[in-house]
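Here's a solo chain for you in structure tokens, the form predicted alone.
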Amino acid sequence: MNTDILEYRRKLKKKLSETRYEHSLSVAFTSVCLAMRYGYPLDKAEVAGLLHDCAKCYADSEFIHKCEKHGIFLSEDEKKAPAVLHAKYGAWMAREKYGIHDEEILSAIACHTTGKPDMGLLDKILYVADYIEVRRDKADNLAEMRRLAFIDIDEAVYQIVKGTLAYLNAKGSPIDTMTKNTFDDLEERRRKKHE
């Protein structure tokens, strides 16, 4: 076991709301389960899951200022949808406040809300774990995504991104360009796979 995990938990418990802390523990557990299934290092999956929402101690309205203050580039789309910025700022916090220097962990935290083109295995594990963890109950397709996540993680990522875009379109919510780019990348990969 990564001995830093207990320290990360202690810090997060002080910073996050009780429900956000419980969500983080659940995402960490789900990430480890997916890592077991797909042969990924368990300790890295656990750290990514635990710290993925470390910036959720701030309000969405604060992220633009915090990112700009620390020199974190923001696209115009990100500024229109500040709720996704906790991921990008969270990666900065993981590095600067929690001492994480593993680029795979930082990447997974940074893209856990939008995905990204050419996602690595940990990116996919965290993205899916955040969606399917046991305390989630809002999405219509949760049971299917939970099943699919342990059968074909690539298909699970595709279906989650596709569903997210449909949901945001139906609500008329702003859609971050990275989410669109992620979907386009996944579509292209699926097309090539089936040629």
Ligand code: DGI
Given for the second form:
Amino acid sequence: MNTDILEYRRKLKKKLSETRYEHSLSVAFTSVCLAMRYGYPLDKAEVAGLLHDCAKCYADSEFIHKCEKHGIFLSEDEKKAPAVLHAKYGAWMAREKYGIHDEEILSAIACHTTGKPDMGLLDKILYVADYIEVRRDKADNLAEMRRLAFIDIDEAVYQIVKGTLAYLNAKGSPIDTMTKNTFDDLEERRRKKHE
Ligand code: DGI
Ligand code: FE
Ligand code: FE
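Next, give the form predicted in complex with 2'-deoxyguanosine-5'-diphosphate, keeping in mind that what was shown is the form predicted alone.
Once more the chain from above appears, this time first in line as the rest of the complex follows.
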């Protein structure tokens, strides 16, 4: 048994609110299920899921200062969309505070909010697990995404990014270039696959 995971859990539980900790556990378990389905190492999926929101112990307004303090580069539109910053800062915390050095885990945490072009399997697993985990109840396409996730993960990622962009546009929220780039990359791949 990987005892590190128990240590990560103890530490995380002290840092996060009860509901955020429950969400993190749930994302870990959902990531493991998707890893079983798509043939990815279960232990890495579990750690990525557990720690993906480890920076959510801070308010969005704190991240710009924290990133500057630790020399983490932020683009201008990242600064305008602070909701995305806990992912980048979370990857930094996973490395520095939890001792995670696996680049696939760090990548998945860093891009779990916006996605990124050319996502790897763990990036996709975490992105989808974060959206479909059992405690989520807001999005109206949850039932369909929960089904699709286990049939075609690429299509699930595409649909979730598309829905997120529509939701942000409707709210008038600033869109991070990375979210847009993720969508363009996925559309291009989808077009090639279907032609
Ligand atoms: O941290 P969680 O709540 O578990 O989920 P998350 O990290 O996926 O964050 C979800 C929120 O991030 C959701 O309300 C959509 C928002 N988001 C994703 N891409 C962008 C964005 N918000 C802005 N402003 N701009 C983006 O590009
Ligand atoms: Fe998050
Ligand atoms: Fe999350």
